[in-house]
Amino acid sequence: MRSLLDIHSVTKNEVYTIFNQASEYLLNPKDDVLVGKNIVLGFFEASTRTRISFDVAIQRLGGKSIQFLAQGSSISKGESFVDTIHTLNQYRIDGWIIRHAYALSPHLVQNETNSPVINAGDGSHQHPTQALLDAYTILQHLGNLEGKKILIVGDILHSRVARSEMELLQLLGASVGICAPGTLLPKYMEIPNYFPTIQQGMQWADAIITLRLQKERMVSGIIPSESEYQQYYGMNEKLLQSFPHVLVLHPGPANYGIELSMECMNYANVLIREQVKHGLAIRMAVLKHCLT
């Protein structure tokens, strides 16, 4: 058994093993590999897609999920993160799925419990299963990722998704481009291919991953205005009609009218809902990979 703490945790061969297993689960979404296993869903940050898809994935694999939500727990009384983990670990836990606002929290859980841990998002650090499901979705449409051009647009500075995507896509042979205002770029990140506007980036790209503006992590004034951001970095119908061959993804939840317009959801090359469907299959495959 092994952990998935970040993209460094998997090899290229392991990624394709997970992809192949996910394809099997899309055809036959049931297995019994987690029968008798108790998996903690430890979500110390809010989530809809990741938490529910992991919960459903555990059930379809025959396991039992132990839900832990920070809101309403003893954390509100001052209990520490480490004490919470040790408390839960007394219940014969076989694995952990951890989301936390602080980077490297899943690593801490692994060190404290010696159990397999799957990172469901830690601060602005990593979100490996989101990267896996996005790469898998693109792969299903393009056939392979070798030499393909993938543009990541938006709030790179605060995005754990962006960091995981860049590592994984390059591991699989794709070229990665970045499109973002300078205030939303990390100071010391090596930028492979930079485009100042989304329109210029679409002329280059085979697929685009638009990111959510993470307002909860932003300081005031980091972007001039939401309308100006939308003008230079937002997806809209006009762009989709001009570049119908370019695939468009978004990890969700989307701020409609900023990162993309609601009308974009009607276009066949916008794969946001397909990402959600693939997310369940990928997370089932990751659970099997890590816990059996």
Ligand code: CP
Contents of the next structure:
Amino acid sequence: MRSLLDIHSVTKNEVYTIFNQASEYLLNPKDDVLVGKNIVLGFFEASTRTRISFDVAIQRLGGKSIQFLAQGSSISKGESFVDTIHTLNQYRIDGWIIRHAYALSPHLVQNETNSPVINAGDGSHQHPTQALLDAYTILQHLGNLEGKKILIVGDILHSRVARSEMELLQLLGASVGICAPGTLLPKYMEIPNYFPTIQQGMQWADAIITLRLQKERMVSGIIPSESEYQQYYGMNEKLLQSFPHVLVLHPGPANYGIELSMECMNYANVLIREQVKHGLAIRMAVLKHCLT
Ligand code: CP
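I have the form predicted on its own already, so could you send the form predicted together with this ligand?
Let us now look at the entire complex, which starts with that chain.
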């Protein structure tokens, strides 16, 4: 058994093992590899896609999920994160899925419990299963990631998805490009191919991943205005019609009218719904890979 805390610790072989298993689960979404196992869904920060897909994935693999949501828990009475983990750990837990607003919280759970932990998103640090499902989705359409050009657009500074994806896409042989205002770029990050506008980026890219503006992690004054942001970095119908071969992804949840217009959802090369579907199969495959 192993943890999945970040993309850095995953090999190319493991990635393709997970992808192959996900393809099998898309065809036949049932298995019994988690029968008898209790897995905590520890969500200390909001989620729809990641939490529900992990929950369904555990059920389809025959396991039992134990839901912990910070809202409504004794955290509101002052119980600490570590005390909460030790309390839950008394119930014979076989694995943990942890989302938290603070980076490295899943690592802390692994250290405290010595059990396998899957990182479901920690602060601005990592979101490995999102990167896996996005790379898998692109791969299904392009056939191969070797030498393909993938542009990541938007709020790189606060995005755990961007950090995981840059590592994973490069591990799989893709070239990564970045398009973002300077205020939404981390100072220490090496930027491989920079594009100042989404229009310029689309001329280069085979696929683009637009990111949510993470207002909950922002200080004020970081972008001039949402409408200006939309003008330079937002996806719209005109761009989709000018570049019909470019795949468009968004990890969700989307701010329509900022990262992309609502009408974009009607285009066949916008893969947002498909990403959600693949998320379940990828998370089933990750659970099998890590917990059996
Ligand atoms: N992409 C993603 O992590 O979505 P949720 O916050 O809904 O889980």
